[in-house]
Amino acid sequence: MSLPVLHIGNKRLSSWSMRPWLALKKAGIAFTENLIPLDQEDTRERLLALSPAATVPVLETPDGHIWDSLAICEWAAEQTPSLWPEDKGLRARARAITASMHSGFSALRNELGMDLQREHAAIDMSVACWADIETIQTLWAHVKTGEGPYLFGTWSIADAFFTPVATRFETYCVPLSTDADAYVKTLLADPVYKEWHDAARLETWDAPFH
């Protein structure tokens, strides 16, 4: 059986692509990747050939194509359940905080676009963006178990969804609480993330934030 193919956008810019890439790597699921540069003349045509949403990421499997970063992560968790906490209560909370990131924080997304080649510097942010930053820190403090460096002790899909946020906080020099700053440093020191980051730093084309 051929390996699944994860179709992703620019590693420098595509936070949506990073999340399932991290999950698949952490799960130990073998896959190949196909990078589709964003904002090119043929980008939409190439993406439409993969999914009706015409977005990245898309996971191509023998059973069909799966689009949406959370859906791909859930596919991975069906094969590697340890991607979610074992305890059912913690697992529900992990899904809740992941869903919050998946569907919310539009001000932060719009104003602090992920760009792993951007020079680190602060910018002026709206009240709404600051509110998103405070809410994220509150969520982290609310669910943190204290039994390990990640939100639920060991690494989970919840951490995959907040790793792009951690890059934004670093890139835009966002002041954080002591605990939040420690969690950001943990995410950015992770060797699997660093593999993505190092590849992103080598990209030579440009595209808008995604």
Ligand SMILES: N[C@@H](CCC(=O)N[C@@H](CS)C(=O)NCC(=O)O)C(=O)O
Given for the second form:
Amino acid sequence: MSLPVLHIGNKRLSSWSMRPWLALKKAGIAFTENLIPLDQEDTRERLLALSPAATVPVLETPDGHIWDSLAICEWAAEQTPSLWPEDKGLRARARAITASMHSGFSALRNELGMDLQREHAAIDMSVACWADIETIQTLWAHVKTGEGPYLFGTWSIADAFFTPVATRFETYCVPLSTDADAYVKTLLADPVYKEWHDAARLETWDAPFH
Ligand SMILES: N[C@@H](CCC(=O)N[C@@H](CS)C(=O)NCC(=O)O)C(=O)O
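Next up, the form predicted together with the ligand in place of the form predicted on its own?
Zooming out: every chain and molecule, the one shown earlier first.
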């Protein structure tokens, strides 16, 4: 049987693509990847050929094309349940904090775009962006079990969803609480994330067409 194909955007920029890529790697699910350069003349056409949402990531499986980062992570978790915490209560909290990231923090996402080739420097941020940063740290402190370096002890999909946030905090030199800073360092030191990061650093990217 052919391997699933994960269609992703540029590793340098595509924070949504990073999340299921990390989850599939952590789950040990074999897949091939296909990078669709973002912001090119043919990007939309190529994305529409994969999914009506016209976004990446998309996972191409024998069961069909799955679009959306969270849906792909859930597909992976059906095969590898350890991608979510084993305890039912912790699993619900992990899903809740993941959903918060998936649906929220638009000021942070808009103002602190993920760019793994950008020089690290602070930039001016809106009040809404500072509020997002505060809320994220409060959420982390609220759920963290203290039993391991990750939010729920061992690595879970919740950590996949916050790894791109960690890169933004690093790139834009965001001041953090001691605990949040330690968690960010843990995420950025993860060998699977480093594999993505190293590839992102080597990427070339043609100037956007519009
Ligand atoms: N909610 C979606 C968001 C996906 C998304 O917005 N992806 C961006 C790239 S990171 C995209 O494909 N944008 C379309 C484009 O650049 O043309 C998900 O979780 O997968």
